[in-house]
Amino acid sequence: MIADGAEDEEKWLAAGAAAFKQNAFYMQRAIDSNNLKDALKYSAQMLGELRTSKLSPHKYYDLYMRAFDELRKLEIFFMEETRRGCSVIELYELVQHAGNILPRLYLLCTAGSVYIKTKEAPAKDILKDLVEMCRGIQHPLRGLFLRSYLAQVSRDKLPDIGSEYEGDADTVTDAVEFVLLNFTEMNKLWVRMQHQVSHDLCCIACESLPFDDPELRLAVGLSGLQGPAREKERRERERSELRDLVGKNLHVLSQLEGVDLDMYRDTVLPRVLEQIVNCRDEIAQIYLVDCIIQVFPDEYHLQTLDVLLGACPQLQPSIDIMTVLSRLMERLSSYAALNVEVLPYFLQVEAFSKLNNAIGKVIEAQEDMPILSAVTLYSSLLKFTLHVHPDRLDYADQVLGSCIKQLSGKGKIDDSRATKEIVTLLSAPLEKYNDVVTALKLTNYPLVMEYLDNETKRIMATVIIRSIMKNNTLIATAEKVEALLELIGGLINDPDESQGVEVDEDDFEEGQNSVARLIHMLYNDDPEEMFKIISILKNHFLTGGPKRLKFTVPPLVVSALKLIRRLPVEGDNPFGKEASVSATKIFQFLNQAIKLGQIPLVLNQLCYSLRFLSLSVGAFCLLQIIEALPNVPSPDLAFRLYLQCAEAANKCDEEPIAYEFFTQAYILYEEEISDSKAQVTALQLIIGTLQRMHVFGVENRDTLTHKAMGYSSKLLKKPDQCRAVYGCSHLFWLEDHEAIQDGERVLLCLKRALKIANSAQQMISTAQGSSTVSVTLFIEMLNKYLYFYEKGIPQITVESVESLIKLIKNEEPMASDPSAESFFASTLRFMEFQKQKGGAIGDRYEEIKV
């Protein structure tokens, strides 16, 4: 049925539109034979056609437009007959003599139009018959465009400032009349469209139809509820195709010249609001108020506010004034942000109170309104106050603080889109001031997010940390470092997980990383301050369970190396004697993380005898971190922290610390690192990390050496402990300190070294036949012999040098690999360059004979 009824509407469009250009020619043709008679009588049929009821909004206005091209034609007829002796007054008359009163009022306008161009009688006058004249046309489609029609032909023609239609008679409040009474005409017509019957076709169609088949009923849409609300949804989508015709006198309005600040406040104003609140519609009052704020300028919304907002309350309940009030505070924002000098002028009117105070009154007069309206509401105005009043952050604080009271009593929110705005609100301030710190001083700012979900305060505090990342925010005290620990909680500590939801992998560790790299925001230079901060971040990281340590403690531990690197080895505690990084702190901040379990028994012990020590603020800062570290879920990661804070407490000279510490690595070496090229890995960067520690005694050292060791004997594969065991040879010798220097166990750890490749060169020669596996073994030892050789180890003689030499030359494998006679090739050549250097080494070189 329904698209039966498009295909007759297109019939009926093309009737008429057939007839429209028949008479549209005959009119033409006694126009061109100067025959005004006839003119006049085409005209009037050509017009008849608009007189139908059939068509819908849209193609009414394709006849529409085909009349008022028509008319323009017919309008310059008439100017030529003035010219030519035609009395205008004869011809207003005589138009009037038309049959129906459809086509008459369209010759009248016409006429008019003609008749205000010739001057012979006063603009205003004419205007004002005109438009009275058009009140004889009731119907609201029909109404509707005569009335636009008569809008257009006399927007040139108004007696405005500076036209050539003003003179003593005629002012600029004739002009401003004329609109208003025809805009007010407009909208009665255009609201009365909402209560009008259906399309007479669609009335007799209903008529035949045989109601008592309930299929026939529902494929027509006519049964229960369905009937009522389709219509009520074609005359909207129809009415909104029409708004613009009523909304043209608003732009006319304001393109007078006239129309100053003065008369739009006092006139203009005051009767546009009163017809749109008298009006009692929705999609009238919403769209008209929209109007206003964008076709009249900037400076007359500023200059007005407490009118237009006034207006607002009375508006209906269910119209969406969001929408108005928000497209107005970005005007007004926008207007600001292009004239820095009128911000005075906000101030001086108390634009943020009258919008904060007409957005109160709003909410308060739609009891009803969605939690989702207060909330844009209140974003909209939160960005209009730091745009306009970027230095107040007391106005900022204040739209928070409406906010939480119109979200107070409604717990969490559970409407995503609401969510998402409350996400909007809170990132505006960090957008404007591209600082956290200027956010954290407000103080319903973590208020306000306490009425987000888990999901959603996570989002929020992943937007919080890109803006510090993004802006380079450094967060310098412990006070604000706190404040932004409660911000972000729900990236460090989130309730989904100990009540069993499941979070997303990635969205989890990506939020981690991001706490991760925030740490190395929060920074103070001064050693206390920083300390604080550190503290404050261990207790909270503590808080967040096992799966968030591995992202979040190792960065704290580097924070902290930094801190201590910062120190001097020597001197008074920073802290002074009142904070006495003292022997009872350390017992209070240590026994209370016992108490929690999160301390191995060891450090009881270390925490009793440094009880009576006087330890510096590295060392403190160092307890904190063997508190974190047993909580590490990654042993590879905790063992690597463990090295690293090693060398730290040798850089202050705790050595029971820094012994507690390997002892710590050496643990997990035992206990959780089982993969051999692990094993392999985490040996290298023992011996490498022990080599530079000078802060051991000569029992301590002796103990972890010999632990290293024994380490690399027993790894898996041969060529691995061979290399560990000659790396081990490095920890006997140390140039920059005497007191390790120890030839003789150099030696000792390279002939071991030798004997591994042998045995390895045996059991690969049983198993395969011949290997390159040993050649290059015993090429590397070639190699720490002249390190060591080099150095002047007695022990490390030349015959030892040369026997290695002859040794690799008679291995038969090597000529087989280019790899192995290459690297041994470049070796031979280091010893030749070294004897061309000549001095102490060149000759040391040269008593070697290869």
Second form
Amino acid sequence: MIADGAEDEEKWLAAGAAAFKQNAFYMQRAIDSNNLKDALKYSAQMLGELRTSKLSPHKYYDLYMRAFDELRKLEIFFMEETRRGCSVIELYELVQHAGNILPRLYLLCTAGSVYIKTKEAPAKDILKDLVEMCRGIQHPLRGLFLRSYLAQVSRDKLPDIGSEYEGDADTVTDAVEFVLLNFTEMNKLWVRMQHQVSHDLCCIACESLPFDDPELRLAVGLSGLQGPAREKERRERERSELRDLVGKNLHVLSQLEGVDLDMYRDTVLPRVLEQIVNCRDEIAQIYLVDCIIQVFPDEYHLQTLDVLLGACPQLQPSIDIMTVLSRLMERLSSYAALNVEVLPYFLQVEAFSKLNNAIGKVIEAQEDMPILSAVTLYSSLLKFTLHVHPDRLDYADQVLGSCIKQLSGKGKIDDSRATKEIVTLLSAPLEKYNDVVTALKLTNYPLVMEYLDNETKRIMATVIIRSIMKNNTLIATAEKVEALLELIGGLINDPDESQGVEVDEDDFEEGQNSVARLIHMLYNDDPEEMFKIISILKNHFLTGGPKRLKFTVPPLVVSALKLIRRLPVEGDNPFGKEASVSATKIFQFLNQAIKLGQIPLVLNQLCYSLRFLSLSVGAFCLLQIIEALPNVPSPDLAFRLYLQCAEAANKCDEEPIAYEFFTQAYILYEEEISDSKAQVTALQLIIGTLQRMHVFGVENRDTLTHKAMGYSSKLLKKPDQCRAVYGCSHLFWLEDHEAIQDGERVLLCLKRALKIANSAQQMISTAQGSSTVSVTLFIEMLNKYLYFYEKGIPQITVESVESLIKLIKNEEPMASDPSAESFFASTLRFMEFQKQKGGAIGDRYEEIKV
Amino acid sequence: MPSRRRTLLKVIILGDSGVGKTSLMNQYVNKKFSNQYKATIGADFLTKEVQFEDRLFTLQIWDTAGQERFQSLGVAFYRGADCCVLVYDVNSMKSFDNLNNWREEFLIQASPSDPENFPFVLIGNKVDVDGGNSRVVSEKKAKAWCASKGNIPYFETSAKEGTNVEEAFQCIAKNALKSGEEEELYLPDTIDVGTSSQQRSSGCEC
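And the form predicted in complex with its partner chain, for comparison with the form predicted on its own?
In what comes next, the whole complex appears, and the chain from above leads the way.
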């Protein structure tokens, strides 16, 4: 059976089942013909199949279930027999004629069940008789199943309170006694299996030798030598399969109406625990304690915590009591969570301190307990106290403290499951309070984190940030920010680079992005406190190295700029000259950011926020930028930034500064931008920006415009020249500024552009073939003319427009260039459209004769 | 075979831990309810006599452990079931989502002769909780599931208040009775009585 088990076992089961079916068939036939004698004979033969020693618990259970179903039919038949006048007492005697003891006892239990139903004798007497008789089977497997059969058939016939079998002589105490006795016997059988080596040995056990007989123990020990580890493994597996048969008794007890709190506390629990402790068997202890916790109600546990916890240190030192205690705490936590009204009881029985003590004792008793177990325990205890005593932060801190005590001296934890458990432990307060601020009050919290490796610290930091974001928790004081940064240190810097574990690029970015988001949750209305927060952040971020700064500096700059906006104008600073926060200070900070290589970004942000600044602050700000800009590494970028700043200065009404910016931009254009294409783009930017400037006085504006015109006509290619020059025409006409409306110069500009277009055309036609580019240029020019004509500039006459149209129409290559043709067509359509609109504009278009 | 053969009807109740399987059985058989959660270990049954079309039947109702770790011996007791009752908690989506697993597990383990038409009944329990406010599985959703599994009868019950429990079990009994699950017909090849078993057993006389 041991070696080539599975296949042979199937055969044996099949053989057993076949013989079984045959006898069941004859039993049924006997029942059908009301032949009690034959029914008993065949049922006994059928039950004989259960005497096999060759089946594993699973297969045996299969056979047992068949027997169980057949015996239900027999039971109904017995019941009918008694109604037909057969005396149940005689029946009870009759079944005992079966030759073998196992079938005999199955039949006896079946008859006993009928006996109780007829109520011809007190239930308790019959039950007692049955449970005693079952001692006849000492083979563990057979005994366990027989007793399990007894438990099942008696299940609804126990003299429980409110049961029909309760009477003067029968009380719930008898019911409890019966189940407890059956439980005890079953547990003994089950425990004995562990020590039973060969199946032949069972025969010795069958003689009902008490197991503490030293000789038997010796025999078991000797033959144990032959059975190597595999034998033990098989035995333990079989035992584990059979465990529910034993545990079922506890389920029956829990279902008894009469087992109230008193009965449980005074009888059931002490007796069950006594059996569990005394059996000194690990498998039995861990399973049965778990059963107690699961099958009995929470309020019973709460009221008997002392007893239950008191038993823990008495259990075998090697058992995994952690798991059991964790489950107990989990149950109690969810009980408290679901039933708020029971919370006072938790306080009344001092559940927390009892659990805390018990855990302390258990850990003390088991010196070499794996760190995982200890952490799991504390994790459950923490969850328990968070649920039950949410107002007692000191309890939570106490748990963390105990946990640290356990971790100390062991260095960083290298068990990955243990670190995972610590993450669970540390996440619990966040989940409970949905507020990291509360967790920050737990002084032991950061100390626990010390024991995590860098990777786990990072994970934990992400958990914390996620909690803050999810709950929109504002962290408002510098002190708290400092504490928080300590906690999320895993994302802020590398404590020792030497570890050199490469973090996945995506993970890194995600982590840094979450830090960036976090910055916006650190806020205080008071500028002074806010400045402190920003300074703390800066100090921490500086330790993070350039890779992180890329992510962390931008939001910090935004945060600083937001603060500037809230500052009072420099002059009337309520803090006086000594004020700790001032724009100056913040700019010093920004400067630092600039030096960290974040220039474009900082400047971008600055320019953007300039429009919100008070004038004096804005001016100050701009000066800072002027100082910083030469540090910009790329001339192209610096050029753009100058223009952006100029525009910002324009908004601040700072003419000299704006002029300075333009000058700088021009210098860069002249000295650094040499590529012709880049020049075209740069010039467009210059013209566009300059067009929007209204801060300049006539003189400055003239100088700048003149320069821009100069650049335009110096571009390399004629078409580019033409386009830049006609673009310059806009510099002389600003819609809302009457001071900058010079029709004369607009016309001059356009004429000049036209001239360039003409010379472009000639150049091309002398070179060769197509001159579509110039046609397109002419059409573009037409559009410009129309624009200004529509604006009503007197210098742009109908005639000039008409002659331009004529010019285009006469151009030969038009037909050969579809894109130019359609451009022209749509221009004409536009004119027609404007004409249809009527009004002043319509009238103007009316005048144009195409 | 005479009709008395079918006087015992076997019903199996399955579902996640804590959905109220034991409570439903206790409410139906004993008219009792307890608010306390008590885990079930292994398999446990209660019987109840039911009258149906002038005939008396014994309903054998098997309550099972929802927690896997309390089902150490396996599910040999599924065999011969006449009806399978699937229970979920209307306040727990997970218990509803797991119904498929329970149903499939049952069909594999019990291997009824005609799995397509084997009678199931679905019960959505705990409709009383929080006045129905904490409910997460709608009646519509449950009925759609039933329809997709071949029109399984559906009942919404409260084991606590006894709502609909009687009706549900009436239906269960009716379906169990109609079930095509005839008992295995066994006919012995030879008339060879009572000699085979003794040789195979071990020398032990117990």
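The term rigid core refers to the maximal set of C-alpha atoms that superpose within 1.5 Å between the two forms. Numbering follows the first chain given and starts at 1. What you see is a predicted model, and the numbers here were worked out from it, not measured in a lab.
Visitor: Does superposing the core leave Val340 with a CA shift of 2 Å or more between these two forms?
Guide: No.
Visitor: Superpose on the rigid core, then tell me if the C-alpha of Asp702 is displaced by 2 angstroms or more between these two forms.
Guide: Where the cores coincide, Asp702 still shows a C-alpha shift between these two forms that is 2 Å or more.
Visitor: Can a Cα shift of no less than 2 Å be assigned to Phe732 between these two forms, given superposition on the rigid core?
Guide: Phe732: C-alpha displaced by 2 Å or more between these two forms.
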